[in-house]
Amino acid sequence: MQNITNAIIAKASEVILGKEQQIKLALACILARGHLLIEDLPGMGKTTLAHTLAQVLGLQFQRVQFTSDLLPADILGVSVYDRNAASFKFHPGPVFTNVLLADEINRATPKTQSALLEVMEEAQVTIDAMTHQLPQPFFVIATQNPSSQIGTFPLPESQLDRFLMRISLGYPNAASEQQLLKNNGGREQLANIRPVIDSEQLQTLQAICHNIHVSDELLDYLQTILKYTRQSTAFNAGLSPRAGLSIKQCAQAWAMIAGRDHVIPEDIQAILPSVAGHRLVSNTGIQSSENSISNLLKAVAIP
């Protein structure tokens, strides 16, 4: 399995230069059957990363540009009356795909943002009392600009919690940026990327990931981390049981990418900032930084 995951990461790195760690985190999120939130400044490659992952994994891809006038029906679909059949016919929206890129999700109004909740949690859409199942596998990869920018609507906590992981790309290093400038961006490379696997193989990898062994001692370590966040005065509220499950699932995926059939403490430590950072709010009222997560890990003894 490690050969396959290494090939996926290597192929994606041909387009997203100098960001192997972020690619590995995004792949871990997908292997754990989660949704990914990418937060960064405009022009950092968020959309390109989402498109690259879909293409490398051989998945159907749809992109929706979120704006302040976007309506839920623009995403989910709409029922239209068919005069010939004398009945309503459902016209699926762009959400009926394998990978939905919700670009700049925090530029849409809360009403439209909330339309994704059922989709992200249940992988289905309910319109006019009719439920429509989405194709499998299904992932939402959302991008958002920093909330300090004009025209953004912060995601509510209930929707943030639906994202398994949150990552940032950051500025490229000098060598990667020079290569990017020489190649006029990564669009040309993206057009030539061929899939490494297909959707059926991806679902096989997900099933293997789900069965990666987690010892009782590792579960004790995870519970100690959860307990620390709930008792520490550094956070307004601790991590929920669902957050604990998310940490476990991502640690299993990280172990699989590393070529192991069991989870070790370092797997939890590697993915914790991306899984817990958007779920923990410090006592100053802002989302936790990598420093606060690092302090958390230092305070909890490794088994």
The other form holds:
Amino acid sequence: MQNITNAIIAKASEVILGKEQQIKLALACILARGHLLIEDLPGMGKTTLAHTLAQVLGLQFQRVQFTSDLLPADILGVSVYDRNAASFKFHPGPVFTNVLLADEINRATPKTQSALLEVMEEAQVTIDAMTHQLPQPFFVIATQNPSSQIGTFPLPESQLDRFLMRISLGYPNAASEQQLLKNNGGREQLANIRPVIDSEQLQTLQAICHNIHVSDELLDYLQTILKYTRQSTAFNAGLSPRAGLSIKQCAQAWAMIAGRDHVIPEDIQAILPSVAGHRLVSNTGIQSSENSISNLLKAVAIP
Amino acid sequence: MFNKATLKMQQLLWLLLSLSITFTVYTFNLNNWVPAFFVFFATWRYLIEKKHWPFPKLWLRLPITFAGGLAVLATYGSLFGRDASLALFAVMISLKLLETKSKRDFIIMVILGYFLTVNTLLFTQAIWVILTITLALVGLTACLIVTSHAGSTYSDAENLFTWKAQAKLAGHLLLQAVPIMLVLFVLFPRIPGPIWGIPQDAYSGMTGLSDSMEPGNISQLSLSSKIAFRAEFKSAIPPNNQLYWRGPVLWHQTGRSWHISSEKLDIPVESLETSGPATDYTITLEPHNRNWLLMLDLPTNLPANAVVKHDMQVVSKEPVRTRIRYDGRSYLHYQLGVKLSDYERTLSLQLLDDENPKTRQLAAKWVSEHKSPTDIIQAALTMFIEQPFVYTLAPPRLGREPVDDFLFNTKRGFCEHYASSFVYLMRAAGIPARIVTGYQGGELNPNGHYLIVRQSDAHAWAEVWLADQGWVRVDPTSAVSPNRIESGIASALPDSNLLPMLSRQDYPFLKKLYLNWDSINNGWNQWVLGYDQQKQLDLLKKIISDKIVWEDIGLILVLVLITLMAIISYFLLRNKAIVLDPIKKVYLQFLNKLEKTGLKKLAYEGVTDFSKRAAKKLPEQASEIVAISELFSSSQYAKQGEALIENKRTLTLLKQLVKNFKIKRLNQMQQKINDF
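I've shown you the form predicted alone. Could you give me the structure of the form predicted together with the partner chain?
Up next: the whole complex, starting with the chain shown before.
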């Protein structure tokens, strides 16, 4: 099992250089059946990471570039009158796929954003009273530019909550960057990459992940963290029970990637910045940085 | 379930219940209308809560308050002094119930309740009072707990909703105070005598012998079963007919009554020669508000703070107002005052003129008939035996010439009648004589090997002075009723109905029960109430060192309290939960071993992260550290199979590993590399 996850990570690392941690987090997010939000400046390799993951996992991949004039129909699909059949025929949009890469999601208008987020929640599309199931597995990898940039519609907190994880990539280190410059950004490798598993195997992995053991002692620790965020004056509002559940699921996936059949406190510590970062708003009004999460972790003793 | 109304009711009931207990104790000490007053207002307050009656308005409360104050004034004639001020306090607490609504009110009531409850000890410190007021204290504490939790939003407070839980927590809180209480009890410096003045009325109601005697005094005293003193013997207990406990010696005769000689202490003490074995004993004397210290005839030592008067009566310099203990050494065989001083001769022949002519005639007749004083004494005793004299607790009243009336007319009397008429006869016959009052006999408590001497054992006898022999004890009562002297007052009186129940001889079971109870009480008096400066010093000398002086005790107290506080704060501030899980305990041992090398696991640090850090610092032992950590980590977080067996196996293995784990000293080079 660990061999599989290791192979996936190794393969993806051939394309995304020097970003093993981010690859692992993204994989954990997928294993925990969640949607992933990658936030970073343009040109940091967000799209490449999403694309690579889809390839390695043997999944169907669609990409939509969000713009301010993008309409819901552009991603969900549209019913067109078929003169021969004398009826409306549904033309599925790009959302009918395994992996949807929603590039620069915060450039689209709130209307389009919420259409996508609805699909993310329900995994089905309803148009003209007809419900169309999306293929399984289905998940969205969205990228966004930091909201301070011009021409963006920042996602409201309620919608940020739909994403299981939010990660950012950051600049590559010197060695990786040299490698990257040498092989022209790795586009060739991306084209040549072979899947390590197929979508059915991925679903099996997800099922195994779901069954990773979580002991009562660990839940105590998790609850202490939740309680701390609710009582601390550093945050505007504490973590919700859904956030608690998300933390648990991600920790399970992280334990699985580490090759363990049970979760340990270190797993929670590893994934907490990515899972809780976009859900906690610090009292100063800005979304909490990694710094305040690590302060939180240091303040909570492991029972 | 959580319900504000129930909680308020519980709070009120706790308060009313504990105050009721306290007032029950007060029924023995305060005028009975005071507890009744409380019951009335407690019921009223209860109905306010139960039936949602309105609280009384100020115009109603004000007059009731004045009426309560006036009632106390009318009953006690004052608002000051122990009884009156406590009654006033109790009345005002009862009234305060009518305006006890908010949390703040309840807290005030609880504190006032503590004060009222503890004040019961101003009256008596008996065991049953202590036990009863402990219940009241638990109740008040429970009320305090409910009050403080009433507004709490913590979900933990839900555990406190039952009476049982509240009482249990209150009990726990009070139990936790026991160590400090014990330290304060043992070490708080004792000061002889009260530090502050206690109002005079505190000593009313103490009974005992007085410094004068009139017919009827002692028989009145004999109706009381109150304990006069207890005597513990170090040697064999002398037979009953030798147990004469000497109290006031009476010389002056004025009509009906007899008085002690004088308060002067400069008269030389009568000479005393003793023979035979000594009798050693310790007396625990109940307070009687006089100076007498009772001792067995005749003592050769003096208790601390006491003097002996010329007639061998031992008096303390201060009135006995608290229970005291002293040692005595007495000889049953003695010769007292062989040479009679002129002062004493005058005193012991003194009689008022022109009284009791018949008695004087009888004495004159005896003087002419008999040659020696011994014969005259014998004649008097023979008269008591042969004529129909009766020993009774209920003698008829005597007329204008009391001795004549008694000897020739009524012939019914108690010990004081016999002693006084005998001494009168002797003096009339020219033989120096005096009355000695005190106690005779005592009841043996087999449980504690001590004698209980009650007020009902009060007695009066005579001493006559004979040339060559000195003062000789003559007990005319023994002529009339030998049983009184041989086996105690109970057997001497046929109409025992008049005697207090516990001095009677029927009901052996009750008697036994009572004796058991008395030996417990005796222990309580000796070790708790009687724990005075001397005992405290003795105890500390035994425990610590012989050189301890009084001033050191305060220092020891402070030191012990600081140590106690330090221990408690260590456990509180350590901020570590008490670990019960044996696996966690073993792991903690492992952590302690590592801590010696400066490797400390941080509170938020995971076991695995820590093991990595430790392995890096102690590379030689990396494998051991990792093994222990993994075992512990999986015991905590991994899925457990056969829980019990697995746990046991893990525990044994972990114990083994931790036991074998020993820190190897790193050489300096390695240390540097690691630090780098």
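Positions refer to the first chain, counted from 1. As the structure is a prediction and not an experimental result, all values here were calculated from the model. Each form is matched to the other, and the largest set of C-alpha atoms that superpose within 1.5 Å is called the rigid core.
Asks: Do you see a C-alpha shift of 2 Å or more at Arg83 between the two forms, with the core held fixed?
Replies: Arg83 C-alpha, core-superposed: shift of 2 Å or more.
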